[in-house]
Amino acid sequence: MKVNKVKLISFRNYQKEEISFEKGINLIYGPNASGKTNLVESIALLSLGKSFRTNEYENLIRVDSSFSKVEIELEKNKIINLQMIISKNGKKVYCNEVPLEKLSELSGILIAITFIPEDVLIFKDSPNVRRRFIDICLANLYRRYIYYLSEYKSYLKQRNALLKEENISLDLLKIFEEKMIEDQYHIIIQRNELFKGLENKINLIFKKISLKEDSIKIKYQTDFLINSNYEEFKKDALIKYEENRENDLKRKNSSIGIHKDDFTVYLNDKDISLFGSQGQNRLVSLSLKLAYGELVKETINDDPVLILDDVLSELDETHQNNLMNVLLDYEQVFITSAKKEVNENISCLYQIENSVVTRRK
């Protein structure tokens, strides 16, 4: 898949522009503030959603507008038009000028990977951002996962808000839980087989980029049995919610099931998080990133689209030689720069001033 063209109506600092990209590897540079992040943002907006950047959707409308229109033509074995349009009021996605009702429509239609700065922090960084990570890689590849975490997290609340009650249903409670072991069997499931995927891909991908012959492991760390077939599943997590019931309702809230769920990343079986340096912290989490891309040609039979925001300038030339030629197996690439980088992969270069994305190759 590639994103043909991209229209932004009074989208963060573009008043009106329109981008016609190529396949390859496009280079979008300019000094710091031009609008180089605001214009990939744009394409990543459209594949999940929402903001890798922020929960404000004004945040995204030109000061001097009432709203913001991002609209980009997609190539996937046909034409496919993408469409957001934001105002104060809230935000309207449309896939070929029909309505989508829920955001988690968008899933799997423009997938694309993105690699920002602040994955870097990955590893170290809270549960929670290693649980989005792990949820936007399966959302992408399959809907059906979309289905289960959506119940899961509506019988959580549902589950939390009755613990918070002064006269509790004892056998509401073990209805809720019952529900919940259902979708954390599935949940668990691809989440599982989604980390076997990462690492024997994220070693492939680290090896050919750094050309050190290290290893990579990948640790999921959930509450409940892995590898079990449903009967054990629901027998082992009866079990728990059962152990972990009268500290739930003196906290009154839900202290076990896959909101809780965390991955480690060791390299040469050592914690990365704790042991690794700045540069491998950079390295493995960008190879992690283009595991994922590995992972979604095997599934969709289609390349992803990837965007690498400023990944080059902490990079040294050998390894921003051996990424470029990483980067040369997929259709289409988006990397920022802030300034005009060299290099013979490189399709197609854009330059940004003023707010205005020109074309110079």
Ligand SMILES: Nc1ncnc2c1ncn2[C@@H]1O[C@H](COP(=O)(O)OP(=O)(O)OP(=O)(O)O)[C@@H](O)[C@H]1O
Contents of the next structure:
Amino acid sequence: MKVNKVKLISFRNYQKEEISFEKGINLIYGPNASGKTNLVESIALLSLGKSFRTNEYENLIRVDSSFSKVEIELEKNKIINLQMIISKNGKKVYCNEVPLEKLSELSGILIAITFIPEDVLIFKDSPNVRRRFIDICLANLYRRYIYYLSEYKSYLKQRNALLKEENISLDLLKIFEEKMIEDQYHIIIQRNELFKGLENKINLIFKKISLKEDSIKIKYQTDFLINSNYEEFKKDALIKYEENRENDLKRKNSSIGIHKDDFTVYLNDKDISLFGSQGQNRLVSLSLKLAYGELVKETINDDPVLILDDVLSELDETHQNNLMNVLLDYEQVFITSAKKEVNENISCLYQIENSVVTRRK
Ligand SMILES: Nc1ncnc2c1ncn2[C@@H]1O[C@H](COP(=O)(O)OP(=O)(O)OP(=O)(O)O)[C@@H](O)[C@H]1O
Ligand SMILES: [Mg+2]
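Could you drop in the structure for the form predicted in complex with the ligand? We only have the form predicted on its own so far.
In what comes next, the whole complex appears, and the chain from above leads the way.
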């Protein structure tokens, strides 16, 4: 898939811009604070329904404006028009002019894989950052994932609310647990599949970029059984809920479940979050995103759009060239950089000056 056009009205530092993009590697350059990240943020916004850098959607509206509009022309097997209108009252999303009821309906339409400077910290960050990555991946890969996850979250909320009550009905608590076990069985299968797929792909990608023979392993951590049939899974999970119930009643919270899941990445059998250098964290986190890109390609039989914000400046020339070769396998890639990079693989150049985007190649 590819983004043909981005139209911005009162979005971030942009007043009114209309930019046409092409397939291949699109490089967006300009000095610091010129609006490079803002531009790619607008594309990611219509992929996820939310910004990769803020939950305060009002920050997206240009200072002194009352609303903001992002419009994207997406081309996959057909042309799709996506729009988001942001006002003080909230966000509204339209697909081919039809309003979407929930932001989750956006999932799977424009699949954009983003790598932003903060992603380098993914292995060192708190587990909820890694869980967000897992959920975004799976929302695009499996239609039913969001269904199981939101059902689980709703039971979890109800169980936690019940744990805070005065006279707790144990029967009701057990009903919630049984429902949660069922959802978690499906979620754990899908998360485990994701990690197996990522582990397989990340080794190939990392080799292509680093030209090293290092081995990368991804270990999934969850409270319940990973490779089992439903009967065994349920039996084990019921015992664990039983064992933890007293503690949960005391703490008025659910101490076990997939809301505590995490994963660890090992580079040559060493935990990268503890032993990896900054450069290794950068290359492995980037490879992880690209490994996810490979899984998307295989699953949907189409290329996701890649957005790499400010990655080049941190890589030496060899790594930059190796990365470019990997990127050539994608229909469309957006790269931002403070410098005008010279590389024969770049198809289009866009310069940002005073909040105006001008095509230079
Ligand atoms: N809602 C807004 N209204 C107006 N300007 C905004 C708004 N939000 C952000 N900006 C401006 O956008 C600029 C930052 O843009 P952005 O983060 O895209 O820069 P950048 O080109 O990626 O810079 P860097 O190279 O430092 O990463 C800042 O000058 C900031 O003041
Ligand atoms: Mg930036």
